[in-house]
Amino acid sequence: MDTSPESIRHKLAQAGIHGPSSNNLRLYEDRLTRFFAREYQRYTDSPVSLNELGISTDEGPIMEETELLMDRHYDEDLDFFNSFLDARYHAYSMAYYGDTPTSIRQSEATLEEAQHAKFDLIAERAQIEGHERVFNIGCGFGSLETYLLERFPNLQIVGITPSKVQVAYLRQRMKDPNDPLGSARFTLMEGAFDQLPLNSLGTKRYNLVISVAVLEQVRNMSAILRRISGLLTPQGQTFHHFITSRYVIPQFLDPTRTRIGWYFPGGRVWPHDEFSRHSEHFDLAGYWFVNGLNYWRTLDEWHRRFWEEAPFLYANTFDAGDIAHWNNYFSLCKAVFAPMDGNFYGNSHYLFRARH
């Protein structure tokens, strides 16, 4: 049997399964485009709020179906991840090219730059001195901790992550002591952080406590902010990076509505300035909105980079189904963020101190 890249690339074309430069590909998503701008011009001259909607940000559980997303999208194989995710930081999360669309676009940034940009910003906004105890929640693979632990060498940090097979890449790398994730400034816990009992994360222990491309799976802002607070010393401040919407999307707040769903269990956009008016226990320091754009042109290097590997994972770990699955979710992915210029859908960052 034929098992070169252009035989498996001929039988996935042959079972309908097109890589981002082919034509069958390109009408498809361009479709999907067209779908989401007329979606979001709709709610842009005619928003409508939460409380029209009767959707509450301060009641019921801080997270829901945690490990039902592990099972279908975190724990996915390993081979998966390291097919397009950088190799430097391994970053499953938005890269940064720019401020605008026009710079967006004209980046000559690789994936790695633009991946290092983005946490320069965080790290710039985030007001990181050098000298902090951070926790991270949902640390991933590390990449936010391997870029703090590379530029601040007073910095010390602790990540969580209920993923097995984060954890166990995490582990590995910890072993070398070469690596950054090999030093002692470096501390791993397993499991949800909405679950474990505060007092096992480290109450009243951290400067900063920081998110990365998690806050999508919380329900009930009021609660992790509570939980947040309690792990703050009393000059502590909290940082967040997300994925909104300038306006209220109602079937993107119920993941039973959307195929994001589906790839996202419990997962919700919400509107950009939502997560701000949540002032009980912190006085806003800042927040901001980050050109949708960024994340298409990340999301269209990581679709490129799949593709280049899809006939090894075809060849070693995954079947013709599990191919399309995930060659699907780049492109729907991509139409969601492309539309109005990246100004409707994008990622947010907030900035809060603790209120004495």
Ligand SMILES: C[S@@+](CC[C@H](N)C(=O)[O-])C[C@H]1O[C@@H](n2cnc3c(N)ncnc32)[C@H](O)[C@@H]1O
Second form
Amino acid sequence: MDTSPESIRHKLAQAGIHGPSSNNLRLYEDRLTRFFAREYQRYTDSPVSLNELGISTDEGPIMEETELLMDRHYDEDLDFFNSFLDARYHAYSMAYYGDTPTSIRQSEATLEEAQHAKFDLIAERAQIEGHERVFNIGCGFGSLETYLLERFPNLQIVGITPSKVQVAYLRQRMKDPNDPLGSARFTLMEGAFDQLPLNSLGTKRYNLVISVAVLEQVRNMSAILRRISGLLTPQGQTFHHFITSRYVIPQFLDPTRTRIGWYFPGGRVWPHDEFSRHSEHFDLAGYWFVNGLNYWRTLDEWHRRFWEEAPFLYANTFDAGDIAHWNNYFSLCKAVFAPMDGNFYGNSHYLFRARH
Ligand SMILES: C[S@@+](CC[C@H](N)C(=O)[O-])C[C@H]1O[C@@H](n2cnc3c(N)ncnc32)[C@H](O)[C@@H]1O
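The form predicted in complex with the ligand is what I want next, because the block you gave corresponds to the form predicted alone; please supply it.
Full assembly next; the chain just shown is listed first.
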């Protein structure tokens, strides 16, 4: 069998699988983008409220479908994630290129630099000073940990993830004393944040509880904030970064109804204002909308890197169906962030202070 990259690409093209620079895929992404643009316009012109839809963020389980989510997404082969994530942080979340559509489009930052800029922005908005005990919900491949441990020599951080693939990756890195994750200032917990007994996470212990690209999985916002408040010291703060939309898009609140929900079982896209309303345990100290073109650019860069590595993945790990599946994933995600110059669908940042 000819396993040269050219021959594999030819085979993929014959199976109707095309890369991000091809006309075929561009046309497909343009069509998808126009579809989402129409939907966003529809709900901008005639907004519907969560109340009208009978949806409450004060009830139900904290998160849903974690096992299925790991199975379908986060426990995919490590070769897949290695194929596209930035080498320095392995961040699996939006990078930050700028705050306006023009600055994002014109930015000359590499993916690595833009991931670094994202963590700089988060550190600033979360008001990190450098001596904190931090608890990071959904630590992924240790991206935030790598950044914080390198930047702040006195900070300690606990990361938690239920993903076996991520845990195996992190444990490997923790063996290396030259790796920031090899530091005694990093502790890894394995499991689901919403499921483990609160006292096993460290009651009243942390100055900051943080999450990056995780609360897309949240259903009961009151309950997760109650849980977080149990981990914080009386002066503690909590900061969260996750995907939101400007207005409610009803189908994005039911993960069983969308293709995105297939890639992220239990995932939802909440309107920007919703999390900020939850002041039962906290005072809101600030919240921000981050333009979605940042995610469009991140995804486009991931997509190109993935496609570059597709022959290697095909020769070693994936069949054509897997390549098509993840190739479509990048196209679909790019199309949801692209409309309205990134002003409708992006990420939100929220900072809360414990009330005592
Ligand atoms: C999109 S990744 C973000 C990873 C990392 N924060 C980053 O920015 O690179 C989402 C992370 O949330 C984790 N996650 C999902 N459900 C979780 C749960 N119930 N408890 C803890 N972590 C969870 C996943 O395993 C994954 O590590």
